[in-house]
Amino acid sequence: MRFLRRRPCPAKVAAIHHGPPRLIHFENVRKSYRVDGREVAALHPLDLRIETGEVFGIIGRSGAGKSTLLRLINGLERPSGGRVMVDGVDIAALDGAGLRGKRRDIGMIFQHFNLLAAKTVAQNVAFPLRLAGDGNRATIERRVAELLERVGLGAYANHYPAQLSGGQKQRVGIARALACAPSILLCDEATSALDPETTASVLRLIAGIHREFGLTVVLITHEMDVIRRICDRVAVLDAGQLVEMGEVADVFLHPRHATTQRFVQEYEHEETPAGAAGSAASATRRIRVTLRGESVHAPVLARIARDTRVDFGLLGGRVDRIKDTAYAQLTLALSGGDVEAALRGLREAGAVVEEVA
């Protein structure tokens, strides 16, 4: 029987192994379905990357191909070309006994929970266990009983389904996905059928559980907010096309591709403040300033202000978290005094300065 177990964190992997390690790897990966008797590409030739421990989130519309990729990983779809490399091993090269192997090692948590109705909870978490032939009944019982304490569902052990929130429900897909100890967790649209108040919980038990035991998660989702709380990466899916990819600060905070801008825009919901117009009008130069970590809660504004003699009207902008780190984007109005002056004061002071038009 194996246990849930704490892992190496990614840096340490690393520093052993003489270099970053791979755990999933897309070599020139496309998807395509036959459909009227014609090809339907799914998605088009891509290469990904996704680091051992990560937390990596690929963001897309409906039919963009997120769902196709994920479902890659652990076989449930084969690639019409290209390779699926996860620890090195070629997915689609498996037979049945070895795929069924490594999916041991690759839990997934679904969107509209996938439990048994007429199962228990208890018996929900239990049967990948029991169907895997993982321990005998004592010591299933025991995991069980460990992985519902640690999704804070202890109590709920012999309730069923119909009984449960959607938070709880998604609470047992989680203990259900952590049951035979994966080293990869795959998370299909987890909070899409969840209010607000528990998509934050459900995020914060997942982000918990990344950080506790050292997995990989690797999240699709159409929300940016998703994206911004809980992962490290992102890929940017369009129409089956890789269109971004990158760290999320500055895929957020500085979208190139238009599909990533919309969804920026949409998770910012930005409006001109009343009167920005006029400060607009007035002003000498219009910009976009970033500034992250702890220089988002330092006096820099003030400062350069008093210095340069240029006032600063706000037309708008945001100060917020990127999972653990503080940012602050601001669009900005300069007038009067030494414009130029005040540029390179907030470009010294360590922001990113962007002209608007």
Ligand SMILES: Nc1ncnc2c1ncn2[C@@H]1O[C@H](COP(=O)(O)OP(=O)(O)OP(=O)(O)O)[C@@H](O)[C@H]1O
Given for the second form:
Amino acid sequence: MRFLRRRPCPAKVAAIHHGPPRLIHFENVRKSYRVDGREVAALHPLDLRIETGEVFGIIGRSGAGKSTLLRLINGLERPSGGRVMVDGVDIAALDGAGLRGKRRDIGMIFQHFNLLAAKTVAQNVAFPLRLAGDGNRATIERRVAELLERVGLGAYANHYPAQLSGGQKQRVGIARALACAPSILLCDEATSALDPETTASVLRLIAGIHREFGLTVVLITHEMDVIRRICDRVAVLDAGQLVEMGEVADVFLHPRHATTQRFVQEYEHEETPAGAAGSAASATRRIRVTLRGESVHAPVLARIARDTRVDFGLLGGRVDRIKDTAYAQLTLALSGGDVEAALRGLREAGAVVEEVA
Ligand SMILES: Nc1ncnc2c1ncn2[C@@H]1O[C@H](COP(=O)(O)OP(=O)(O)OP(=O)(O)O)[C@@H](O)[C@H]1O
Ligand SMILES: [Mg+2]
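Beyond the form predicted on its own, can we have the form predicted together with this ligand?
To see the whole picture, the full complex is given below, headed by that same chain.
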């Protein structure tokens, strides 16, 4: 796959700010639209740094401003205030040719795929290369064939979009986004139109491409499950405000803002409601215990229960993964024995312990 490797980066423009250069940097960026002669705010002033090579998720409800934020990165929208810097370059300051050049480095995939219906799969993938005047016919054909092979559609080059499933269409969209060997991939609700199984396979493909080519991926979604599977960090948008941001495991396991808590609750809707277990009646303390990494599978609870003679009633919980990290989050009713010693023991074992009502 040597052919697909990223072009050597052009000389980086010197960073204007101190500290290491950030690949994508929103500096006090706001965006409003004019609707019926009135200014309507889509994004309130926000600062955001997306590091080189990370998978950065943005979650929010419909109308929260997710697409607006994404479109500011590749200059499809211009900020109403502040600056969007990509690799030290102010996107809004570029002229037409400069912006076209920059966009070649920023691939994008869409919820509804945006394929050209009258062109074959191969022609769709070749389109950005032809537009950029990138290579002769033979090199374009070779690159298209490699890209289609990479996304698992080697046998579909001459099909038309209407002959493909949703998942296959998105794979064509991904191949097209990668055609010019970008260093950034923007994903706007890329799996929202797909069933859960196809969603999982498209997310695996994006994750594989991210690892293989070292891309920076910015992905927007309204599903916490998508964030959990693939992202390193996440930002939560609510009515144009950036309300929470952090490592996915931290935000997911300990959400602070009410909007984030609702997203997590939606994901965990099948959790047993607290109080459903019979032992709850005699409980003296209810706690939520979060374990991460290897301690998830260690017999921590059994040991502490034995040592402290505390009964651990299980009220609800989940054992799952966040990207590559295993976690367990359990709601427990503690009764009898030395409860304080049990809480100390849990904390010493690396668990985060929170009292719940
Ligand atoms: N071109 C436009 N003109 C006027 N208003 C717009 C325009 N684009 C977006 N908006 C408004 O800005 C706000 C944010 O829109 P945006 O498309 O960024 O939301 P979103 O989070 O992507 O929503 P969805 O999940 O439905 O795609 C909305 O209130 C929307 O109506
Ligand atoms: Mg949108």
